[in-house]
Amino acid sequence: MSVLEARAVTKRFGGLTAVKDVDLVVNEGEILGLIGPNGAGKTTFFNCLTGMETPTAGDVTYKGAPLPKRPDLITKAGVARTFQNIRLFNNMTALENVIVGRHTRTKAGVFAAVGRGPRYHREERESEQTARDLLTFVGLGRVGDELAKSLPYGDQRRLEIARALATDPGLLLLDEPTAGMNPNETAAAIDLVKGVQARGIAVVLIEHDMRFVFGLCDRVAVLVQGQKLLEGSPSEVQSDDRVIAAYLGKPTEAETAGDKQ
């Protein structure tokens, strides 16, 4: 079954079309890679899925229902994301950062919060325990009381994933999760994403590390100049002449043959 379906998603900025008629289906529990050269429209497409940008045209549904337009409501519906440029609360601890994400699922109203009633305290305790469990899951159980800004870069990436998982998503969008990581951190990131998948959460990731993508993803989609060039298994995409041409800026064999005629 599909978790998310994007149909003919288009985003224009004035006279510039950043994303054009992109279709994408994400199935339950799969890992799907979204690749393409710089400027291909990958992050803009992510922004259209998560309410950071409003599509100029097209439709997006999550588990058969149209996605809301606001980012907070999209998160509440079950779609969470991380960002290419890490967005943490730097002066809050790692634990507090994850608890913030958990508040999407708390139900205590204003009066319960103001009055600090039993429901409020129960939800706070549950949120803290869930946050600690998630920090352990991503390998950060030892640094819960440290400020986010004091963590190494790779750990900040993990913390952002933990905060996203705190929202109980059915779909997690990762925008360049290994950017700036060393080989050991990248290997650990592979294990982490597989662990997310094992929890039954579908993952879509934007990534420039092709070894990471082709070694991890169930399917791969390629964007070029805002349009989907092709989609298939890692082996199909990896060997496609058009993908090689898009990345290297070289003509395909077919185009070369046509020039000679």
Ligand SMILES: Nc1ncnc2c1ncn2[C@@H]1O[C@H](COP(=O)(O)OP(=O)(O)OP(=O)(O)O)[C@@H](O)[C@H]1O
Second form
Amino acid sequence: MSVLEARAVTKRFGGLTAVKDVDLVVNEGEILGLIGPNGAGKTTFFNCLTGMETPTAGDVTYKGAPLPKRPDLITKAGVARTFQNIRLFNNMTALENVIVGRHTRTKAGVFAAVGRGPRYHREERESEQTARDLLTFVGLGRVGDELAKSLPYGDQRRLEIARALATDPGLLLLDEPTAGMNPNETAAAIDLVKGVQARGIAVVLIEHDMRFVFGLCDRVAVLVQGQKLLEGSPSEVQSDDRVIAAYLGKPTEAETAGDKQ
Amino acid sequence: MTSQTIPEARVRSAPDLGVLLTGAGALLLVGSALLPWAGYAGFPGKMTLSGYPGGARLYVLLLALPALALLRPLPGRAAALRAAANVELAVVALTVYFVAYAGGGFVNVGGGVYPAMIGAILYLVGSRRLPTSEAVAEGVALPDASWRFPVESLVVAGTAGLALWLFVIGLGMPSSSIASGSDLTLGPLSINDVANSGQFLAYVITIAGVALVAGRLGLLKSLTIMTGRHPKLFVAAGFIAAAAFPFTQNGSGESLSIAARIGVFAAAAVGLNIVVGLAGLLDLGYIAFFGVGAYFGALVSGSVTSVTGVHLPFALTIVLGGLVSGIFGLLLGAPTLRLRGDYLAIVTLGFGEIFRITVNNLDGSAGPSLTNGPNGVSNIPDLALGSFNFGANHTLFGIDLSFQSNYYWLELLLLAFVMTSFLRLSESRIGRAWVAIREDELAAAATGINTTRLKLLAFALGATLAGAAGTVNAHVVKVAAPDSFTFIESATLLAAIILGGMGTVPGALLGATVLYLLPEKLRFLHDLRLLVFGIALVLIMRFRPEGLVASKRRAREFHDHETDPAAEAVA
Amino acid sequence: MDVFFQQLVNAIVLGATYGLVALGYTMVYGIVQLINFAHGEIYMLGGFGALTTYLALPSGTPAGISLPLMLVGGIAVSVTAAVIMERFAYRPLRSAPRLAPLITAIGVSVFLQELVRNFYPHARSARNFPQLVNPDYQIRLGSNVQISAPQLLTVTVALVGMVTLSTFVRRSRTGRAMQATAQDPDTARLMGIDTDRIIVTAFVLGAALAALAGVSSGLQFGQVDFHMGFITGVKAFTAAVLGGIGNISGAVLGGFILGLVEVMATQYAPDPFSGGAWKDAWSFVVLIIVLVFRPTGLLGERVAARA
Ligand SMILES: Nc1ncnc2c1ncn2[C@@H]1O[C@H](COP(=O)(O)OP(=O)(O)OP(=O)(O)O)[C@@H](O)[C@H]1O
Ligand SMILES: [Mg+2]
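Switching conditions: you have the form predicted alone, so give me the form predicted together with the ligand.
Let's see the whole complex now, leading with the same chain.
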């Protein structure tokens, strides 16, 4: 069963085609790695999936239904994400950041907030409990009351994941979750992503750390210059010459040329 | 207040020269407070009496008291005394200046002035030499004992009462004989006006100084801890004290009417705080929404100058006035809230101007007849709820109450409602979403927040509250006229919340009070009011952008660009 | 028809003033994304600077000498004020949250107005401005269409100012550095451009042009007052947005279009919404409409993306 199906997604910025005809299927419960050299269009592809950019062409379905256009509706539908350059609500506490993630799953409006009936209190309690559980889940149980921006880098990345999880996603998109982490933190991140998978959430992650990708992912897709070069099991991808060539920046003449046609 | 390391020897060598000087200065100041400061009659505060610390001398005495801390090395002592000495010098200098000015020259000052000046200088010099190695004072929490609850409750309620009491004293201080509203002609100031202004200024500075000293000694932190534990008690005590205020006025209405105006100004400021402080939308035309409510209220008040001839019940008027204003907010916000933030500022400013021009023109000659043009809708009749007439004096519990008390209580209710809404909203799902949008709009959207809708909600809600406040205000001042709704009024409201501290209720209250009361009481500054106001905006943004009462979030937000090079690079 | 052409002339003159002031907004906004709210006051100070220069000259100085000196005096005052303002009010806030500099700008604006109102002799109400260029001297453009000498001067000064500016920005080293800084301040800095200097340059150029506008408006209307910068400033900002903020030709175009709309609406709007009483309201209506339907302006905006 597939969770997400992207078909022929294309994004052009003026003359530059950042993403070109990319098809991608994400299966239920899997961890899919998305790799590719700098500027390959990985982040742009994520942006197209999450409504941050409008794709020039192509369509995306989530659990069989077309994905809405607006970011908030996409999140509500069940696709959550993190950002390559961490984007937390810096002047809110870690706990508040995660509670904000509950926004789409809660209801209280202005009148409820001013009136504060029993239902309001119940909902607030539930949001807070969920948020605390998630903080514990990502290993930040002790820092809930700290401001997001005062957390160390690695913690900020994990907080972003907790915030995304708070939206009850069916699919989580992680943009370079280990960037800037030390080896210990990276090791912990592996467990974290596996934990997310264990919750029945499919994961797509962009990464440059190959050991991380090949050690963790069920499948790996390679994006080069906006196009999907290939897709397969970690061992298939690892042993493919074209991938190495793409990373070294020197296409092995005829091979890649032939592949493009 | 980073404590710096200083040589061991100096810390130990006691009695320190600094301690001696400070103590001597304080003693001189205490002595001076008991001697006459004016050689002539007429300066407020019985300044000619000796043996009695009247008038500004009381402030001088008060600011010398922290010197008692010399007897024991308290944490934060040096910093507190430095603050006290700075403020003391300011108060002494100011008072001497005003006494001399009002008396026609320095020759006419009393004998107390000399020791005061010498004492203030010694106090300052000495406090600067105090060893500064002592730790910064931390707020202390009371131990968890059975007596904690009653003690804390008493302190918390007492603080609320004290704050209001100080406010009431300031309010009741005599201002001047110049009729208010005479904007352009300053006219000759009487000696009395000058003296009154001087005394009021000394009063305000002293309060600020005492607060500063309390802060340095860690007392404010302790207080914050306590009020944080009993927020409801704090608010209730404050509210009860405020409600009791009319009973202290002996049937006079002057202070009440000023207090009522401050109240409505504060309510509008709190409403604006939702838009600016929480959601981060800069609204430069906020007063126009207030004006929509005011005009609506005026037009359906049954006033003879209203062309509608309609007279709605007041409760309905408030609700409808809020709604009408909210609809204007929606109409203006819906198309413009997608824009960059600073464009929104200009659009709202434009709306404010359109509103003012329009109500100015709808007089039957330049446009349809609706608002009476520049004269506005006036003669708004007094409110009546059932048989209770707001325009009549009453007697309650045997105490005479002027009719202004009725309007004062009405404003107090309005303020309480707006404050409650603000506080409850800011700690709710909606308020968190607003703050999230303010922090990072894109991330907020990616977290599932419908940013457009929520921004619109903040904007329209702010407009609604302003509209409701406007209807009330129209009945208090009995007129709705275009020149009350100029850009400078919007800017003043904005300044009130910036001065007080964005995103906090006490900040908005404090800011509104200061911005309203100072020009009211400092008539000699009347003409320079806006000049000072402009400079103040610039200086606050430069040196204390989080305002007097910083919300925790804001304080860090505004100050870390000074310490965090990464933030600098990004911006 | 004559009325129409006469109003067209008036619109062009008005538009020239808006365009001159708009250039200052657009340059500063293009580079530092600040709505320099006090720019209108810089325009006002230009008028007062020129008036002061005139008063300082011995009476009887021929207009041929006093007029250029007044322009120089106006420019000097405006530029000085702008430089001080940039250095002490805005620069310290360069990396502060966005609301901070805008609020500061409001403060500076109020301060400058009040400074003039309280401390310039007799400036509480409008002050007479010398009528050095005789307004009764009219040049006939058609049977019933004419342009007065001060109007002609305004248009001429505006055109010269605009052409000089655009040549400067396109041709000179500093001008190109300005464009680069507007595109991407960080990269510009890496390329060795002294961005602080560039920002000051933008303020200086804007102030000089605003001063020209201030002096011309004094000559045209025979008076200057402390409040004249507020409305003109907001309208000039509208013009800048209308043309596409950050875009130099856009500011000029926007100025002319706004002048046109204002003059024509005043003349031809359906009763009772025509006439001087509604003039300013129309400009703001245009502002709102433009921002709603074309927030990037007619010629497109050129503003560095801000993270
Ligand atoms: N908003 C935009 N406008 C114009 N070009 C863009 C925009 N966003 C991305 N690009 C370009 O699209 C290309 C793909 O960028 P993208 O950020 O998606 O790469 P990436 O694979 O995520 O790289 P990295 O591994 O460095 O994060 C790059 O050439 C980039 O410059
Ligand atoms: Mg990327």
